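The chain below stands alone, shown as structure tokens; this is the form predicted on its own.
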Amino acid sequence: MEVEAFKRLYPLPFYERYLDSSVRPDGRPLGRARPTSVSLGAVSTADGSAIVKIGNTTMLAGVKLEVMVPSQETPDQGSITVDFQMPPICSPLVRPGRPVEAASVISEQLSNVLTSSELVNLSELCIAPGKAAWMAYLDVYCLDADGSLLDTALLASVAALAHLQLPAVSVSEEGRVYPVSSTTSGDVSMEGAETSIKVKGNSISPRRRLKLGAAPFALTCMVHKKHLLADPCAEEETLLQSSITITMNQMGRLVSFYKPGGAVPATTAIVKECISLARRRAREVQQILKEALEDHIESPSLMQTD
């Protein structure tokens, strides 16, 4: 039988014949994630953006600010918003008009994971206490779902925050939030009225990149037998089914984990191995996303809008 027709015929039995080696079918070492790549600053009306890709899998997320009033409980924070969304164009398992389970699962989680490993500080986003705070908005989109969502949009999502820049802005003893376009001598040019108005001593906050704390990194591996798949593609998904999500600071703390069922039970060893390529693979693509911030530091695109 010719090897198309049998991994057509029994797509697992194929499967464990390469498992059982050690190797997949494209030669990639069970241990191993797939080739992986930030471009930061990918959509230009976003205050942050960044396009990953994991593999075929990739996702687009854009960060976009609006001035809030801060609660009366917390008037010096700021605040986020996560929503992770997937197109038809990403899969043709995507169905127009019709909900993507997915999709919402992996917005909580996205939501949950940013906030319990806090990577953002929230008093970062104040402009004025108990005047105005930033609003950021976090959106993601899964552009091809071949695999591990979840790390993919992760990192698509630190990688957003990263290139984020707060706008600089001026505030008024009323909390009224303006843009400044220049400062002279003191005084400071604010639009967003129907005329621009000088002011002088109204309470300024610079523009400056958001300060993250320890960015945290996904790991997504497949369960089967006594094999460890890390970082499967969607056809490992699809015929293995037990997986475990585990979840990294930069520090190679664990953040997260993440099982949602399946046949395999998720013993003591598992786990143990699970951690270790969790660990490994955080310390891999947080050098991937540092060289992406340094290129893009020294980009002449971003060195002109200083």
Contents of the next structure:
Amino acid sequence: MEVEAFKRLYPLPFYERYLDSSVRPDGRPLGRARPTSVSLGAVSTADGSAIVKIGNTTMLAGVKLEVMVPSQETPDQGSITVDFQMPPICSPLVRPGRPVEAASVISEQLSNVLTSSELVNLSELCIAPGKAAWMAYLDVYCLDADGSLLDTALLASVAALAHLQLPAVSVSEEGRVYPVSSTTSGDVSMEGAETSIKVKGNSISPRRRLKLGAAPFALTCMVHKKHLLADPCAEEETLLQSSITITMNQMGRLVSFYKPGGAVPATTAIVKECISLARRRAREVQQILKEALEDHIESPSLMQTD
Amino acid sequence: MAGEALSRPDGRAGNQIRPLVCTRSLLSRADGSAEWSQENTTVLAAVYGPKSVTGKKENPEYASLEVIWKPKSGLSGKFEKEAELIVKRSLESIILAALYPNLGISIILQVINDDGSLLACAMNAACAALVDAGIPLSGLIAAVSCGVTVNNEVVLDLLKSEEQKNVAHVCLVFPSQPVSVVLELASNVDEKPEKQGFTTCVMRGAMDVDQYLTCVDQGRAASAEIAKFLRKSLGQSQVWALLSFLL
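Show the same protein again, this time as the form predicted together with its partner chain rather than the form predicted on its own.
Next comes the full complex, and the chain you just saw is listed first.
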């Protein structure tokens, strides 16, 4: 029988033939993830943005900042709102007008992981306690859905937050926030401020990057009866059904272990193997992100060491 | 560690679960229904099916499963959508859907009260409701929640106040199939019950890998107890009683 016909009629045995030789149809070994690339500053109008590609899966993340009055329970904290969307451009399975259930699930998982990992210390987003704080809107758009959506979305979010620069602002005593332009790194001049406000009464915070905690990185693995595949593409995800998504940070802490049902139960052996694959992947991705940040930063004085 | 007194709000030990109550056949219109309570956390589950479905939902090989999660108050949001997906994927592994092609099974979960371990309670309620509806299952599931406190202790069956204060908590669902009738799955029987794998795991918060493995072990032991309770409450036949004695 021809290979194409065999693949159409018996997709699972076709795949198993490859898996038994510890390789996948695209030539990847079972434990290896697809080529990953991070590109920062894709959206010039956003305060922080990144485009991430893992294989064919492409995600665009952007952060926009807005000034808000902090809540009374947490007067010295800002907030982050995460929104994940899968527009019809990303997959033939997404129809316009009808939101895919996968989008809500990944959106919930993404905000859960970002909160659990304590990547952003919300006190960093404070401008003046009790009067003004930053509200960050993190929007992630899926441009091409080819498997491992959470992994790519999380990496895009982390990259966008790493790229984010809080603008230099000046706060008046009443709590009004004015943008400030910095001509040189040491000299700050006022712009667009009312002439009646005294400069001495205002506190000025300089333009700066956020100091981030240990970044979380996710890896999705598909569990088959005898094999464990890392970073599946969309075809593998629909075929093999049972998936485990592990999120680890650089400190080796398990941020999230997500296994939503599936025919294959996860024994301790599978759990340990997935964790070691995730750990290796976190190191790989950390390196890729660091290189992307170093390439992007123009002035060395703004360089942050993670 | 075991000797030290843990200060849990309700005075339980770290590996103690709350008293369970399971009531079945409460609703007259549903094919099956069950209310599962873990002290103050209560979820009412109703099962309609197998019934006819229209259009896209119809699958010529399997019965299609639909889960609807109704919160106690307010509209359904992203949390409810995620919970629906998790319950659906967990139950898909036990429902023998191939017996009802072109039909559908609907499971509706109504949150009556939430005092922690909500997802675990809902899973248990759904399983009991499925049995009440007479839907053929390949086994049962038992769900439990575990958490890690700020003092690095592993506790089971969290209250809502503990979920908010703790470092991390995880909901684990274990299958409960002491005997396998399917030959391909016989490899599962060779593994000792102590080493059984879990079907579902959902985590909130970050913990270390060793703490996670401890949670899994504790959860496994607790789920065995919950499954035993579920079987007893469903009114087991003589055969089940004999098998559970042997193992």
